[in-house]
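Below sits a lone chain in structure tokens, taken as the form predicted alone.
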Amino acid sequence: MGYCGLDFGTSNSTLGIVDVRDGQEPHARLLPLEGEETTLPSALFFDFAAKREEFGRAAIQIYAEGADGRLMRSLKSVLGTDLIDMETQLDRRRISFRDVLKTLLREIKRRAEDQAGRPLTQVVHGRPVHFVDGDDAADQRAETALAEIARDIGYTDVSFQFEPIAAALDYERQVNAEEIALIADIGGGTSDFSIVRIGPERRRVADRGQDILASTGVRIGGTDFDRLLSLHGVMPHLGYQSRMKRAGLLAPNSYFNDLATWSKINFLYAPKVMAELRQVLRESARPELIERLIQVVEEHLGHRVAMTVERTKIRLSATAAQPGGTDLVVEIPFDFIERGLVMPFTVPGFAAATTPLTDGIAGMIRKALADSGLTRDRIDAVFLTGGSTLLPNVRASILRELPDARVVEGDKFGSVGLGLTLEAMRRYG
């Protein structure tokens, strides 16, 4: 029984197995991957002094404590891009992003096998509906790369299932009658939607292809909300959209976009970039702002900025749920950049900055309905999974499209992994 379901996520990963005991129904469960936690943040830290890797929460913690090394997160986003086979600098050596992914996924497999007490050789990997929007060839390259990595780290049988379909399989276990559900799976890197016919009798059917009425997705996730929140609320304090001495010119956008994007932060830590930034400083009409940007890059504070933005997003979401929360100003200290530096954020400001993302999510739901041939009144339930469904403006954009559907809260970080495990049992059990 060496099969498992693996949800490798942009922000968090889970892995599940099935326990089979005599006289009992098979039981799918997620394995603890870090202490008692079944989620492992998809992060690793290369510790230059100790010459070892740290993973998950431990990786983020050691980075936050100021250890000398390199933190890498949101690695799933390199799949389907040219970055996958590019190399990046680690102290005195270079390593490809493919090998970085192998390092992380091999560690997840090792920890899972320790918990399961047996080798795991067959895996159903989760995948978004689209790794890459509008590029079928790049999408196939992403799946192929992930399959090759899985085989390289020791899985002999590798197959894939769409993440929203996996979430539907988990949800189906709790329904008592047939219904049509829209599964909304919005994670760190992608938003996926499937319209699925589910029910207690359908669980016994081996081929569920006819029950998948539509499946759509877009490369929008929690890290995109972080990026736009950073560009809207943080980067102007570092010189974003600031004027240059030459009339009509603004500071180049590329540095700020890279600093606001998890997977690109490390590209700023290069001598060539620092030379360019000093030239921008000389030509800037707001040199005090560009000096802050140079300090962030020079002292490798980019990931600390990104983590502060991520925490701010979560705090704004909690503030929105409070009575009168939309009128409050949330002030976030950035003392690690400059003593006394405080940046204000508001719930309406966050919603306005991320409107293009929520509009994209709403558009995907409308596309799923069109593809299924159903009107929105035919949808019985909306099943919400993925951490980004906790964002109030994301939930609102979904529920505006389906106002009459029953809202079902899934396990935000576990439903996909459990569904993939159920699929692994069907395929390999």
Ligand SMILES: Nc1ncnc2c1ncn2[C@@H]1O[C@H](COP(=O)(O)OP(=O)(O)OP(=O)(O)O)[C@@H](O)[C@H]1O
Second form
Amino acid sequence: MGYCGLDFGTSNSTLGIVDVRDGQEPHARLLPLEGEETTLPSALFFDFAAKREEFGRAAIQIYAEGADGRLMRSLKSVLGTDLIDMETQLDRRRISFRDVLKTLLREIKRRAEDQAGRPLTQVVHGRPVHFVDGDDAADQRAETALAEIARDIGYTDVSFQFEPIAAALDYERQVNAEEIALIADIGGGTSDFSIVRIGPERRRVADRGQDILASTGVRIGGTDFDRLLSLHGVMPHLGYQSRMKRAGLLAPNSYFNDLATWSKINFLYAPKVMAELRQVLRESARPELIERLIQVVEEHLGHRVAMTVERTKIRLSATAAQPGGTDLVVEIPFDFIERGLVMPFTVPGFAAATTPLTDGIAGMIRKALADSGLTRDRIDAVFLTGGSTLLPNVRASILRELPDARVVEGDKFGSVGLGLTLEAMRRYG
Ligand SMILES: Nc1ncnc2c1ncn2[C@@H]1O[C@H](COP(=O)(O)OP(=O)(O)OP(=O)(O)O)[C@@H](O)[C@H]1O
Ligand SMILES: [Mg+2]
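Having displayed the form predicted alone, please output the structure of the form predicted together with the ligand.
Then the entire complex follows, led off by the chain already shown.
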């Protein structure tokens, strides 16, 4: 009975088990992983003074309060890249990203076992359709790394299921008649789609391979929306695309790109970067802007900037949904950089800055349709899960591709984990 489903997400993770009681239907549920919450933000904070790790909301909180240490988020993005076995500096020791992932996943297992009251030894791990775009070997390496980590931390049986197929299994429990659905799972790191035939009868079939008509995915997720919003709305205030004294030159992009990318922020804190930035400052025609950049790097404010950007994205997303909301200007204070510094954001500005992403998502839906051999009018329902399906421009780009489909709102943060749990019951129960 030690089986579970594990959704290790770029932004949030969940873990589910099945309660089996005599005379009752088996009941799949997600376990509380942080207080009452069944989601654990996939974040760690290495506290240098206390020499310990914090996880999830607590990690983000203690970091935001200014504790000395190092915050790590978006770790799933490291899978399938060369970074996985690179080491990163933590105070006086060095640790590989593989070991950081192990630390986080071991803690999730430990908390879940506490809640379940039993050891968990068999796991169905979720995985995106593609960890890495257009590189099957890297995809395989990413899955292998996750499997190795799972075994190292004590799971004896480890298998995988695509995240959107898992979401389909969760959705299938609520349908009363056979239908063809497109499952859209847009999370923090990836956008995944599957076209599946589901229904009350199909649920009983052991091998569902026949019912999976297409699975596609692309590495576009909420953190990319954060990155483009940051480059569009925040980084220009720190000197992004500002002129240098020498005619025709602009400040180098790479610092701003790193600062706008969750998983790269810590790179800026390497000692050699500060020397480079001082050089940029000397050659800049807008030194007052580059000085802000230097301050952000010097004071290690990168994650605070990124968190403010993410909150702004969510505010814009809520603003766009209210009547007349698209005309509003949202003014965000950045006092932690400079007293009185305020940056304005608008819904159309956000939509324009992130069009490459919504276009990429629409393209993936078209690819799923092409792979399935179906015309779009054959899709009965579109099931929306993953936090980024709450973005109005993302929803609009999905629904433009499938104007006739019924829209079903999934549990935005829970469907994948529940589906993986159902799959674990089928495989190991
Ligand atoms: N109300 C909201 N509006 C827009 N975006 C939101 C909202 N709430 C959360 N998000 C975004 O959703 C993303 C997280 O979604 P989710 O938890 O589904 O991702 P994940 O499963 O961890 O990632 P992945 O499946 O890609 O590995 C974050 O980028 C977050 O900013
Ligand atoms: Mg997810």
